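Single chain ahead, written as structure tokens, the form predicted on its own.
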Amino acid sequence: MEQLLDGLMEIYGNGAEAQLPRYRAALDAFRECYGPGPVHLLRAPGRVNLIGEHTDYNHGYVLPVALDRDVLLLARPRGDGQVRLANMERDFADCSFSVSDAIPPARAGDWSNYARGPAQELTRLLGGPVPGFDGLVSAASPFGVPRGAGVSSSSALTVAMAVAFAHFAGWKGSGAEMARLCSDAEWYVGTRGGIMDQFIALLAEGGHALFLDCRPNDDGDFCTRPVPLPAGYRLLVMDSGVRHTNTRNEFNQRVAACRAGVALLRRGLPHITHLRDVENSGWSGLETQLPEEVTVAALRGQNVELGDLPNVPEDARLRVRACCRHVWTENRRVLETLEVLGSGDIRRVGSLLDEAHASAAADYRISTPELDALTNAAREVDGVAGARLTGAGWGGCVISLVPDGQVDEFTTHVGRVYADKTGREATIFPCQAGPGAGLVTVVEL
């Protein structure tokens, strides 16, 4: 096991030790699935995002962290093109798949799906079968991504899958690619996303923020920036306990209301594509060409086109007006950020922060009355820089910036004010900034 500590000290530097037992955990169950042998350990982490919400799949900007919670896959290649999963998690049943270039989904839900869709996107992409695999995964806590708290659970279990196929086909694509693909295959489980997760799962550097342009170039790459976090301070998550499921309707309904805005924008400024595209605009003279609300159908019934949404009916009303200004203003927050981070400026990084989230919960309708208790209960401690919701909402975390000396502090007051406003109990912790998705290391069993 010297091998395998060693390969844990390069990702979790002084946690090493601790991540231990999970590890040796994992390979027993593998073998106890799959025989003895040798395996490939790869893992994925979560992530939260300091700001820059629901920017992503409009072509805006985003600075999100990864965090040292993983989603853990061992994985032994076969050469039968078939691929044989298990979880240790008891809610997910075994699985198994033949991979090809047009891979039938499993049902909706089914956790398969989210390696079916990687495979069969390498699959297309490299013109052949990709090799199968035997693999396990392990997400649980403490150590795993939490579910449907915001922190991109799911995104990490693509990344991680797309990996270990990567990896077995001998494919070392760029970040770039290896992050469309991965966005890709989401689309494959069917939320319409952007590429922010799959960007910070790959490409993550320690004790950094990521900032990332979601705009391609000419040439297909993004602007990337690895970011220090501010010295001094701790990123702490608070896990609200209320999960979400982000294929739900609503997520996809305030995509189709950023589409819906560009649509509409577009007969007076013929030339933009994304509500990046108007960011240097004032918003007073957008907001006069765009609804409160409207349906679905009302905007066919105008040629309004709102591209392959799932699960949007076409009387779902959309809140164009409102949608559209979260993410104008949003975009305008994170570089900011980015700005006064490297000024050193933090309390009005904490500003911008609580500013998102009012645009959050206003705005895009993503937060949820734990979520605001969680924020208001995060500022009410001194030299706190900024509360806000991460994710996608509709429950998971909120994130804070905290001096190191009040951690403790941090964590009772609002742990206390949190069960007493919501009856519930919250997960607060702090977050070590981690390296990206890769292989661990290779163990004979």
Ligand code: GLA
Second form
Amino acid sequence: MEQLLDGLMEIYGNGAEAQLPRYRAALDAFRECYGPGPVHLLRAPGRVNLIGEHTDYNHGYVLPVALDRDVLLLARPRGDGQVRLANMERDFADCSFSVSDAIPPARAGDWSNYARGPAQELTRLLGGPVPGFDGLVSAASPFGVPRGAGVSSSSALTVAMAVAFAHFAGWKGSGAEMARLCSDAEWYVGTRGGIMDQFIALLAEGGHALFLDCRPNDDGDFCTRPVPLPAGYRLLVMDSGVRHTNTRNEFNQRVAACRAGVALLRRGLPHITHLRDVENSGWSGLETQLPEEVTVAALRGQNVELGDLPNVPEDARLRVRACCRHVWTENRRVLETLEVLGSGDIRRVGSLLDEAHASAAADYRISTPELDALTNAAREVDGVAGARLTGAGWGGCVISLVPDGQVDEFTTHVGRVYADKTGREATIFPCQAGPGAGLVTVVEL
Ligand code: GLA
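Alternate state requested, the form predicted in complex with this ligand (shown: the form predicted on its own):
Following is the full complex, with the preceding chain placed first.
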């Protein structure tokens, strides 16, 4: 077990001791399920995003940070191509499936789909079935990634599974190859997100955010750069407790609005494929070509096709101009944030976070009264550098950069004001920017 503690120190630093009981409980449960023998411990973190929301699927820029909250997967390879899965949270039933290049999905919402997707995608990529395994997942609070809180718990689960399959298959893909694989695996589940969540879960470095340019280069690779978080500040996460359910339709409608914008702008600029392509054109010249609001049916009448997007009804009213404006301005804010983080101008970083929240709320319409209440309360504390919603929106979390000395005052103030305004309790915790997914260690049970 000393070896386990060493492995945990590398990942969680000072927090390693506190993790031990969680790891031990998972090892005990694994032994109970599958018996004695070697067990491989793997993990993948959740994330927050400092800035750059809904830019990834527009080939834009993002600046996410991995949490030290993660999905833990204990696994032992099997020789018969079967995958058997158990979960420390008993509301996730045991499940099993056989690995192949066409794995039938379980019913929608079944957690085994997050393992079926990576198994199928890696089998296709390698041209032959990857080894199966006996697995046990531990992802409950307080160390796990909160579910439905906009901190990417489903990507963390997908990435943990993909890392396990790759590990047992002996495949070491590049970060970009792994991220693509995980993103395809989430498409298997039915989510049409971008690539930010998979990249940060895989490539995070402790103490750093990750700048990612979501436009692949000609080799299919991506430009990434670790960016140190500002000294003297803590990145605090405020979970509103509002869980987003059924937001996939809203999400897809935002994607549709962006695609509509590109299709309309292409009439004058035939070379463009994504909103990123107009980053250097003046906004005032672009916006006149974009309708304030238009239905999918009306777009179709103008021969504007939106591509494969489930659950976007013909009568959905797409706010094309405002959505494109958010993406266009957000990309600029990310680049400026990088610059001012480098020069140490944290006040300006704060203004950019505030502007990003305002744009997400007014233009992209992904905020809620609870998220607005949290950002407003956060800004009332002296020295705070900005506050904004993080992740897809419609609930979940807000982040804020808080001076080291103000963390206690911040937590008390925001907690009290939020409860007064909404009658809800916020869970406020510091983001200890942790490392990306991987093997922690192998233990003999
Ligand atoms: C979700 C998606 C990401 C990204 C964010 C919004 O988390 O999975 O790819 O689009 O929303 O920035």
